[in-house]
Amino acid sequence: MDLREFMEKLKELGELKEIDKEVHWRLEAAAISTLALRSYGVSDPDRGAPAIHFRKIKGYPDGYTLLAEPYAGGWKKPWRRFAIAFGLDPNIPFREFLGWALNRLQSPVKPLIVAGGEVKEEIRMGEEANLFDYPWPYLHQGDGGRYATLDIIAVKHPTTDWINWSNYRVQMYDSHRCILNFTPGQQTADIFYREYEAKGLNMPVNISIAEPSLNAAAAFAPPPFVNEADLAGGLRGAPVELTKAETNEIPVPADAEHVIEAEVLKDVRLPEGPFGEFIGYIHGTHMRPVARVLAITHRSDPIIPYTVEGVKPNSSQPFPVAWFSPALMAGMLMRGYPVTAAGFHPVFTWSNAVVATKVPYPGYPRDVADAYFAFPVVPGHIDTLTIVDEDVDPTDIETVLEELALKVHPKRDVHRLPMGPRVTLNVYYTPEERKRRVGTKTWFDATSKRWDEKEMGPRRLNYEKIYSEEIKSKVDALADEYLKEG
């Protein structure tokens, strides 16, 4: 489904709020959606805050609108909105969602090239392609500018057929230039730095505002030379329709809301930021590559979705839970580790992953940790790992914290790798560590050690473990009578 069909589905389920009163793109829209995240995050931890469609933006024509937090499921089920987007039960348990995602991602579908598409309803070329003709939001007091935060960046490898999609925030620097937060060590960034700029070339790039399956595929972490458009087709169960761009060879989503066609300029840097980071504070500036806008195409009434980074549970948090989790799971299974679930929880904000696994031999948790920190993308982003028993749900934060508190021996089960790469965003890094881009990695062994349930009883006390099937059947049958009010 495209973004508008997704919005209709959210509306049908009572998870989209429409506001017709005029709001300002500068802070006001972001403040309203932030307050909603806080309020609903407490009162409705399963569903979270509704997406908010601001239908009248100050200073912009009718029909130029903002969509706040379209993917912001609650603390308990942050993958919920993606489940809705793919026609699944919104309350699908995490392990079932993980299994579904793994299955679909293993069955990629090639895209279909079509003529035209809704994204070509309006075409602006050259000087007419003005970024500030659109209501890109200013999100946090103290940000360095206005940003696109829920986008798909598409670039083509110069000597192969690989078209790489990714998620990077984009700062609108002026009417015809934007700044891309390309972090070295990530695929799209390295294509620019190593394959274009190092050879004295500018790099064509398309920045799309599109629908959930494209956002999901761009957030996934496949190996190099895998086309995310194929993965998006697998998630959809049907090919993604792409159409020809106006200025380069990189096809664009035919049903996208908005596409910026540009070229990233070699040897040109501008200060990107400050920006309210996903890590939870306003981060300073970085010198980042600059893209010159060549064309803008969009639907006649373009919708710009956004997330307010750093505020939880927002639309950024479901991405590592819903899409990096299956990537990590697939990588572990391919290496032969009997992992039953792997994932992230929004409260950890990329800083800690949890791997649930069988422990087939002594010393196995260390092998899992070594594989984890060697996994592509992980070393630069994530400093800690928690390894838990096979029956623990990595997204059940209460149980994970209980396992950390009760199963981790302060001396024997806390392990450190003295040196590893880091994106330097966490507040605990020193200026020297930030400069060197390295830090310590830590993993916790929260598995049950040397525990024989036949001799010692259940390793975890809960309803399922401590009562016989006979008792549970009897109690389940009479539960309403036993537990009715009064």
Contents of the next structure:
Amino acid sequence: MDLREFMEKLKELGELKEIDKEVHWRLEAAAISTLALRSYGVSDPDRGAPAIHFRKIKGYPDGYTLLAEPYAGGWKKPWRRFAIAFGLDPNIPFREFLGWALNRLQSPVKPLIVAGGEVKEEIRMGEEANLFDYPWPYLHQGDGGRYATLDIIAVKHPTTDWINWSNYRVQMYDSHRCILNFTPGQQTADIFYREYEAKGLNMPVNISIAEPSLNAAAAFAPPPFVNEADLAGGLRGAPVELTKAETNEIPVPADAEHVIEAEVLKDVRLPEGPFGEFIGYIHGTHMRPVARVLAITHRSDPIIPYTVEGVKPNSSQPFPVAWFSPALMAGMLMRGYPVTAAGFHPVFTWSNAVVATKVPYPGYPRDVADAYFAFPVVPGHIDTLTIVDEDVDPTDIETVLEELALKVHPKRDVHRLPMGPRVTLNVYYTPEERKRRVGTKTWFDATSKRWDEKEMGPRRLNYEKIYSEEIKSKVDALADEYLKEG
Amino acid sequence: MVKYIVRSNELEEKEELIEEGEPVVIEVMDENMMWKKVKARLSKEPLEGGHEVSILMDDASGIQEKTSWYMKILEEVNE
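Let's compare: the form predicted alone is above, so bring in the form predicted in complex with its partner chain.
Full complex below, order starting with the chain above.
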């Protein structure tokens, strides 16, 4: 389903509000959606805040609109909106969603190249292509500019057919230049730094605002040389329709809302930020590559979705849970680890990973941690990993906390791996550590250790274990009579 | 909301000229949140025809805004 069909679906479910009163792109829209996230986050932790379609934006033509937090969902079930986007039961449990995603991502479907498409309803070339003709929101007081936050960045490897998609925030710097937050060590960034800039070349790039399956595939972290467009097709169960770009050979989504065609300039850097980061704090500037805009194409009434980064439970939080998890799960299974569910701490998905696994031999959790932190995605964002028993749902925070409390020996089960993180935005890093990009990773072994309860004790206390069948059948009957709700 | 925002490190770099009352070329973010290069006079005292500006503190530990500077733009500088 395209973005508009997804919005219709949300509306049917009561998870989209439409606001026709004029709002300002500068802070006002973001503040309204942040307030909604906060209040619904408490009152409805499963469904979360509704997405909000702001249909009149100050200073912009009718029809140029903003869509706040389309993927937010509730903090307890951050994958919910993606489940809706893919026609699944909105209340699908995490493990079932994970199984579905794994299955679909292992069945890629090649895209279809079509002529034209809704994204060509308006075409602006060269000087006519002005970034500030569109209502990109200003999200946090103190940001260094207006940002695109829910986009798909497409670049082509210069000597192969690999077209890499990713999600990077984009700062609109001036009418014809934007800044890309390319962090070294990530695929798209490295294609630019190593394959273009190092060889004295500018890099073509297309920045698209499109539908959920494309955002999802762009967030998934497959090995190099895998085209995310094929994965999006797998998720949809049908090919993604792409169409020719105006200025480069990277095809763009035919039903996209908006596409910026640009070239990333070699040897040019501008200060990106400050920005309210996904780790929950506003950080200072980084010198980052700059793209010069060559063309903008869009629907006649483009909808620009956004997330207010750093506030919970926003549209950024579901991405690790919904799309890094299957990537990690697939990687671990391919390597022979009997992992039963990869996931993330749902309260703050960007910092804390949780993995459920069988424990086939003593010392195995260390092998899991070593393998986990060797993946490209995890060390970049995650500083702590909790390893739990196979039957624990990694997104069930209450159970994960209980496992931590009951099974982690304060000395033997807390481990550190010396490792330089790629992302050093977490607030506990000092400015010096951030500059040098050094830090450490911690993992907790919250699995059941091998002991014989009869000989070694203690015995775990719960209703099922500590009362005989005779007692249970008696009290079950009493409970039916006296303790039923209502 | 102030009309213009400038970066603290640019002010520091140009401190000497600013204190001497000389115009400086500096990047400013305007009300549209778009950056542009301008030639401007800056002061801690109000300037005739000028505007109060906010300062973007862009050190590694985060940012703050404060409003103790004034700026009068003399001309835009094309890059």
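The term rigid core refers to the maximal set of C-alpha atoms that superpose within 1.5 Å between the two forms. What you see is a predicted model, and the numbers here were worked out from it, not measured in a lab. Positions refer to the first chain, counted from 1.
Once the rigid core is matched between these two forms, the CA atom of S473 is found 10.4 Å away.
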